[in-house]
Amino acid sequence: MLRTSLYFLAIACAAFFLADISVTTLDPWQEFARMGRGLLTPDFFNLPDFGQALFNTVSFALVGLTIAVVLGALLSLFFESTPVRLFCSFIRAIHELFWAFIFMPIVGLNSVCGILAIAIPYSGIFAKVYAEIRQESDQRPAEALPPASTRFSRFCYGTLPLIFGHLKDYTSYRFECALRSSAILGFIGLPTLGYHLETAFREGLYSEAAALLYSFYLLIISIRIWARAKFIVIPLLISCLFISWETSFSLVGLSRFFLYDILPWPMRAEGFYVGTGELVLVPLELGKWFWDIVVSQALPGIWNTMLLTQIALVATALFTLATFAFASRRFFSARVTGCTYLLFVVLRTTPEYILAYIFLQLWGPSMLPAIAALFLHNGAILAYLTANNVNALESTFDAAQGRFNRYLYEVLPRCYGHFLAFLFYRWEVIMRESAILGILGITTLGFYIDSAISRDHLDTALLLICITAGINMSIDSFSQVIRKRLHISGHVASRIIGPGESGS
């Protein structure tokens, strides 16, 4: 484990030197003063459509997640089959924002688009994690059943009762993520909190933005009150009843998207400017089209994305190791852990785009603001999970007295495996998220995808999305190999977290 960690550290150091990092501070203080004033004077009474946005944020997450749980559970039962595994890996490798972009032409920019954009990638995530939990569970009860019993009853009577608690814990943890995703979908125009947050922030209406951010924090903190497993049916029903199911589904839009817009440009070039929509097949030109995109966009995009991801990954790890102790009752009093908990909520709930913008003001444009935004966000999530893990460890009778000794000799060796496993799960997430920070002028894959969409080159956009998904899938399988080799798993944690601690 140490050796693997050191390899990653060395790669990140090398990447840091290769990356495009600079600090060009001029005068950020005027803008910071305005932001600070906004944070101190949140304006809760001037928010347009606030109730509707809040409702949409929750219902997209809830309905999307419910669909994902059902689909994910089904898929997880067949996870031993390679096609299913690849399929799940593919659907979760595409960022929610890009799913929304794919559904937009088919169903329009509305609730259904938002729900699908959450349901699909989350199905892939659930399928994988549910399957892993199942595979790592104790097989003995299932084996004790009569040999003639079917696979299905073996699962229902032998395995499910054992793992149900872990499935529930993991699902409720994912609910918080779904709420965040739902809010972020507002950035591209879906009517959730993110819609108004991005608008207010972009326009420099910081009092409004602060009010929206604070409400978002409160929403996340209060999950454990209103989203209890037993009563979740009630908000779910309310969501299903009051959500606007209106779509502008059109066959014309659907066929246009799949049979024209995303076809490689050389096929469409002939009829595009004259407006006939004619299609031709020119294999040689197709090859050139593909090669051009790979050389001029995909390769530089992959390079920058990987640099950013590797640095952000290790920075996330360091941040976690440095901070999780402050959130653990094993080290500090309730007051300190409470404050740290709040800080973690703030860091992981504030959209990365906003964090990046703040650092952009501070340091000027380069990869640095992106790294900071990514590691603070992901580090806060990871530190929170690690602290939960540590809280659940049984203390030994000869526990070291000093905090420092306890950290180094008692806690760290015992939680490091889980921590590393969680970190490797985060790896693909970080890479997916590095895609959406185009404001910094860093040419990641996401930057090129966004450019292609804004040029209405949907064929290029889709090719790049597929390439991104491919890279994400390889990172995913690579991290699986490492986890297997190191014999580490994140799910042990979900086994020890008691029901009282699991709410978020």
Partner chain sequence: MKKAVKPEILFFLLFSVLVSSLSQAAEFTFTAIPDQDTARLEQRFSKVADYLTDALGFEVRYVPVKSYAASVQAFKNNQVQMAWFGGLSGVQARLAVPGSVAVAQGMEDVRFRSYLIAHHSTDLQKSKQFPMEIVGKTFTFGSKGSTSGRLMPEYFIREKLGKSPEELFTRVGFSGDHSKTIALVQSGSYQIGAVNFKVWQKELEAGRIDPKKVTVIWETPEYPDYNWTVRGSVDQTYGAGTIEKIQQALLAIDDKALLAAFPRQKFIAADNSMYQPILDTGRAIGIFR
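Numbering follows the first chain given and starts at 1. Predicted, not measured: the structure shown is a model, and the values here were computed from it. The term rigid core refers to the most C-alpha atoms you can superpose between the two forms while keeping them within 1.5 Å. Compared with the form predicted alone:
Phe164: CA moves less than 2 Å between these two forms after rigid-core fitting.
Comparing the forms between these two forms on their rigid core, the Cα displacement of Phe231 stays under 2 Å. Annotation: Cα of Leu86 displaced by less than 2 Å between these two forms, core superposition.
After the form predicted together with the partner chain, can we look at the form predicted alone?
Only one chain is given; partner chains and other molecules are left out.
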């Protein structure tokens, strides 16, 4: 484990010197002071359309998650099938913002676009995690059923009663994640809290931005009150009844999107210029088009995305190792651990995209805002989980005296394997976020995808999105290989949130 950790540290150090890390703003501290004053003086009385934005944020998340639970549960029953597993891996490898970009030309910039952007990737996530929970459960009750029983019957009567609590806990956790996804969809124009938050930051209205952030924190913290499993059907029905279902969808538009708009430009160019819409397959021109995109956009985007991912991954690890002890009862008093937990709640509740946007205002467009946002958000999650894991350890008879010795010689050796398991599980997530942060102007793959969409080059955007998904799938597979070689849990996702816990 130590050797693997040192390899990753060396790679991150090399990436740090190759990355674009700089501060380009003239006076970041003055802007930081203005933000600080805004955080201390939130303006809750000057938030136009706040109620509608809050309703949309909850509705997009709730309806999208409901669809994802149904689809994910069905897919999980056939997850052992290689085509199903690859399909789920592909759809969850594409970030919600990228899915919104894909659906926008089909249904328009509306509620349906936001719901589908959450439902599709979350279906792949649920399929994987539900399948892992099912595979780790006791199989004897299902095996005791009559041989003629169908797979669905075996699941409902032999497995579901055993794993229902774990499924409910993980689904509740994912609802919190869906609320964050719903909020950041506002940064591309959908009418959620993120839309007003982006407007407030862009115009320097930091008191209004603070009010929006605090409202979002209260929304996340209050989930356990208004989103209990017994009563969740009520807000779900309200969302379905009062959300806007108007779209610009048409079969003609759908067929045009799949059969014309996303096809490579060389196939459409001749018909476009003469006005016939005819498609022509010229292999040489098609190869040149593909090569130009790979050289001028894909390779630079992949390079910067991987640099950012590796730096953020190791920075997340270092942040976790440096802070989890402050949240553990084995090291500090309840007052210290309580304050640390509160800090972790704020950091893990705030989406990386919003954190990066805030740091971008302070430091300008480089990888520095993205690195800070990624390691603070993911580090808070891992530190929270690691602290909980440490609190559950039984004390040994020869426990070390003193916090520093206890940390190095007793606690860290015993929790390091689980920590690496959590870290490698987050690797895929960090990669997805590194790509999407390019929308903010950082030259990762998301930057080139956003540029292609703004120029209405849907063929280029879709190719780059598929490349992003392929890289993410490769990282997920590589992470599983490393976990197996290190003999650490290969099913971390199903254990990240235990009964009664909450995370990100």
